[in-house]
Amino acid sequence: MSDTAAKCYDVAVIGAGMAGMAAALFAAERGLSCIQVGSGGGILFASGLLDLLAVQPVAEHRLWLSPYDALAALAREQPGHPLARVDPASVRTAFVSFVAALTSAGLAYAPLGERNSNVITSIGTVKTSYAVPLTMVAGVDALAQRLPCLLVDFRGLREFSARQIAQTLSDTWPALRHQRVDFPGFEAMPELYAAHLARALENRETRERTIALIKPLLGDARAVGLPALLGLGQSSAVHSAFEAGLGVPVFEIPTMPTSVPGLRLLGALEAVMSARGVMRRQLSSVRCLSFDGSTATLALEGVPGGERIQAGAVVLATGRFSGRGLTADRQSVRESILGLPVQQPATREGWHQSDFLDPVGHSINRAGLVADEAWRPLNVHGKSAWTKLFAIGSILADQDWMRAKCGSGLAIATAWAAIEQVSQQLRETQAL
């Protein structure tokens, strides 16, 4: 390791998935300087939807039209549950100041309201979900109202299939057509990639070329559904050409991961954290991790010479077994940084239920790190492991995000809440 002196931070975030990236944001907005260790990739996966909260309770699938009625309802079946500890006017605060934040980098949402909607997938099923971007919400309408509807795809685009949608919605939504067309420049070509024809569709021929082939095909079609492949960083200016061009609602439908949505939604962060001044270490981890009186020190792998950074408060955002945060052998499951306790069933037969589909679901996805009221985690003895140290997100125990559709909601809150926390107190350190 490189003898160069640590650099100091007020925060230091580890990780660069959606509870990371919204723990930098609401530091840099609190004015704190902010350092994020991490990569980002785990956002390539996302819709480019937000959930906040859609079932509760899990075993019972039942869904809500109002996520802050889901979250009360959580609240008092669950009261342990992550999410269910902050407060709903600080949700309702975080989703405005995160949304806000992509909307200025250009990755638009539909103005956040008091109800879930529902949105078509690219298998033909329906995802209740909670802030929209305004590519798709036409297809919010256009489902709720059962419109009249053309579904369009691309020969080669083996991904998205607007025949299976509209055949798999056809008992519930008679009035969907489908229509497969070439894309234009590309009719060679016989696998053809999202990525490629979102970025060729930046370029105004090759947009006027497909708007030119799909006009024909609308009849009695009072919207339009398309793969989510309109533009990479210039979605808004692609998606109003194509409904000024066919003269009805254009809607995108959220595409197989990776998406074009989370290429626009990692761009959109990443835009965000430099606009806001956080210095970022992308290609690097935490190889280790030690506390001394009010500075925590963290040793960086993957920089040339290697680095040391200084931090007054450390944020664990590192998430669960995708993102590396917990780490798991034929015995236990282990935190990776500091080796803090997972809650977890005893044995490893208690992982899992016999039954795959049982909808309890299984022990192991409610793994993770028990943190106290001030989202400090928990060491072996009960005790805050460092006074400044505080776990959000997937790596919290006692929830099932997927199953819950509330992925978006205990990142950005859980977030949200942390850095209330590391603010209130650094403000009292340098009160001191």
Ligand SMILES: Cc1cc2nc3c(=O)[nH]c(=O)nc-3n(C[C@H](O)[C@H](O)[C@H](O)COP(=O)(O)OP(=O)(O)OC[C@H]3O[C@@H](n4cnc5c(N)ncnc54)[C@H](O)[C@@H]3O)c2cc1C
Contents of the next structure:
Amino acid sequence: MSDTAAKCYDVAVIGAGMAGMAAALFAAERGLSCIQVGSGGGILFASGLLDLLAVQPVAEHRLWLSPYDALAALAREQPGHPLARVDPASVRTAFVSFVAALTSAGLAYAPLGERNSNVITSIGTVKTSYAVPLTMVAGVDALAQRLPCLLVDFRGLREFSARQIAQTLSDTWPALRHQRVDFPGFEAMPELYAAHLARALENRETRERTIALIKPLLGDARAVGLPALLGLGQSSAVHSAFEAGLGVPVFEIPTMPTSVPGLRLLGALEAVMSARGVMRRQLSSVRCLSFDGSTATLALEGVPGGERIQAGAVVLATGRFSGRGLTADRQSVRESILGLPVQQPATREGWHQSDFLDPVGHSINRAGLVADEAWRPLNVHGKSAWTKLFAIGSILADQDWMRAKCGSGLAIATAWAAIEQVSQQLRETQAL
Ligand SMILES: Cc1cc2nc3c(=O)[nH]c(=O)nc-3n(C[C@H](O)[C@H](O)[C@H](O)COP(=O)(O)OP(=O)(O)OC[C@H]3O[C@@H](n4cnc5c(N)ncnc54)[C@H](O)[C@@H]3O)c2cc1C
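What about the form predicted together with the ligand, after the form predicted alone?
The next block holds the full complex; its first chain is the one shown before.
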């Protein structure tokens, strides 16, 4: 550990998943100096679709057209759910702000309205989500109206099959056809990867050759669906060029993780962090966190000599098991950095239902930190662990984001609410 004097920030965000990114963004937008620790690797698994809330109650798998009606139902039926504890006006503002930041970094989304959208997935199922990248929007209309539509894939691209999607949807969408073409310049390659093709399509000649291959296959198609590989950093321009060249609306379908939309999301968020002046420690993780009066000290590991950081407030956005915010042994679940108490079933036998597919879901997926009304995690005495330690995102208890289809919603909304508290507390401290 280096003994050099630690720098002091208004807020340190631990975690660079969706919740940590949102918190760092909102902190920077409020003019707070902010440092973020952790790698954003998990975002690579994202589809680019930002779910707000689609299913409530989870046990009945009731799907909602309006995420705001779903939030109202959640508030009535499960008021302890962290998403139900954020007022809907703040949820709305948080989403608008998050999506505007992504758009400013070149990752454009359709305007946010009152409704969820149905989107085709890479296996031909339908996913209900809220914020949809512009490159995927035409697929929402094509699916809703069951338009005559052509799905195209590329020989050698293992992670996406137009045939499988068309077969899965054939009963309800007979006007969906599929075709396979060779990707220009990659004909000799036995196996193709979406990220390579996405980069290749940013080259005008490759793009024009690809469009020229697809155009004769159009027939009566009134829309064309492609795997999500229309450019990496320039997806809007590549998508527009395909629509202009083919003369019909074109839409992307997310591929299996890790996906091009995940790469785009990570790239856009990193650009946003950099543009807003957020300091980042992507190769480090927080080994230890201590509090002394009004200051927290974070001891980092992952870089030679380590590093110490000081902050006036800390946001814990370390996720669940895959993020490593929670760890489990054969007896119980622990919070990884401070050993904060985790709300969990009394015994391991209570972790899972006997039926793996039980619609109620598994109790272990609702384990997590309990936070007070200001988003401060509670210690063993039921009091806030430190007045300026806040917990957000999937590490919070009483939610099963995967089943409720509220992953980004939970992350973005709780980040917004916690940063409001951080900002208020720092103002109060400065006024003293
Ligand atoms: C495969 C997959 C697909 C998904 N698809 C969608 C989708 O289509 N739509 C949608 O809305 N949501 C989707 N999500 C969910 C969405 O990304 C969630 O919001 C998210 O996974 C939970 O976010 P989080 O930030 O709370 O936790 P995580 O994403 O788990 O992030 C936790 C972060 O904390 C860091 N961390 C942990 N411990 C430390 C430490 N000691 N020091 C520093 N850093 C630490 C980790 O490195 C990581 O950056 C998907 C998630 C997955 C896994």
